[in-house]
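Just one chain is shown here, as structure tokens, and it is the form predicted alone.
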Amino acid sequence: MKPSPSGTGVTATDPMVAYYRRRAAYYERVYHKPERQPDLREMEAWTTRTFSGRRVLELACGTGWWTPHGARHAEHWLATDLNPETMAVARHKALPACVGFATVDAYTLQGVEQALAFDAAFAGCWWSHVPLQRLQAWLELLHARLPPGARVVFLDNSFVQTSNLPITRRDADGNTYQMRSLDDGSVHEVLKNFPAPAEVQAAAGPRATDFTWTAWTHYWAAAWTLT
């Protein structure tokens, strides 16, 4: 599930939820693009190293492409999403024994038990769908659920003109949008932002230390430690 630009949370009828529900069965085609394969192999190894020994809360796991890689050496991994269609794909993957699932709205985090004592949080290809005007407040909510020393990691797309759909408009808040077509012929406007490293670091806020930015050709990853 990817987030909605409106309201404090999302519902089953939200346009973005509906878009990803209808796309669930073939969402992972995007990871089959030939030009992205070198990046993906490096990133899969990177996520495995990053979360070794950690208790990880994964937000908006979608079809779970990153879940088996990130969780390979994790102590515990809770993959969450609000969309049952995408999460059903994730549940059918070959996953490490440490992986569990929960239905959670990433915007509110209701349903995430603080007693689980996560020491890391992760979201793959989700940051780019969060409206800029909601980003900082949402990060503060996420950080409040994590203890000092926790590692926060986001991974997402970089804009490459030959591999990404064009940006079709920019709104008053600076958010950018793409028009996407599904196999059923329907066309959907999707919020998709492509941040610079300084923008991500600024949004992370005062608790974020040890900020790192890793850039591949088609993707980026940002990580920081909470004070």
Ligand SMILES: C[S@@+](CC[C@H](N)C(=O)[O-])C[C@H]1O[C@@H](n2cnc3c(N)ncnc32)[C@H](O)[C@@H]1O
The other form holds:
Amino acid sequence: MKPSPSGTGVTATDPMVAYYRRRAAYYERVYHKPERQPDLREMEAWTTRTFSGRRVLELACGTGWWTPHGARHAEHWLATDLNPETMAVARHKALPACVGFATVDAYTLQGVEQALAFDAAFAGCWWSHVPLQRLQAWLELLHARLPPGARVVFLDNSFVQTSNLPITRRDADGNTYQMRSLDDGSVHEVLKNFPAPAEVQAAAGPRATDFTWTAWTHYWAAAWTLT
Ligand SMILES: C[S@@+](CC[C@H](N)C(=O)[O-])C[C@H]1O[C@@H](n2cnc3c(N)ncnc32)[C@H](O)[C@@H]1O
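We have the form predicted alone; now please give the form predicted together with the ligand.
After this comes the whole thing, all chains and molecules, with the earlier chain placed first.
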């Protein structure tokens, strides 16, 4: 995969991409954990409200857990991921007619047609995997694709998630890591950050207004409007 002038992409052999490809068939087990169900029902309704009437670019959609909920009343929804394997699960779901798919590297946005006019961007459980040293450039790239008035929305795991998967390492840039096992017995070190609201707001940068932070027990969501 060629890097774009505005962002450096990753390849299909990137450890994070490979990890999620191998996990695709049973990734959604995390969404069947009994203790998460009350949060999930609230969040599904929240995403439906948040994107009503919007033209949404979803990054790192994975198996599309959020896609049917977010897209329910959206005008248009492009679900993207770098892994065709995770998107294959999403494509088999009953989805609103406004949903399309594309294989896109979230770090470059190559493959997202310039002509498509989005007025919202969304990613679930992606922010936590972006290395801190990449956050600024990646958000600037994303914001540059969006007009004034666009909504930018991320949701992700709260620190409660570390009770099952403790942090095992912190690197020189401040990124934290977990060791995760897959069903095939392989063990993977996965970068997973747990930002404070102020960190997310600071990273959102000067174009971000109306910043909101919503905390559930197992998840958080941050949203802002671009000037
Ligand atoms: C934690 S999963 C999130 C899936 C889904 N959004 C959710 O909330 O359930 C992370 C996703 O990021 C995808 N991914 C990893 N690197 C990527 C990249 N550079 N560009 C786009 N997607 C990527 C993986 O394939 C995986 O589906």
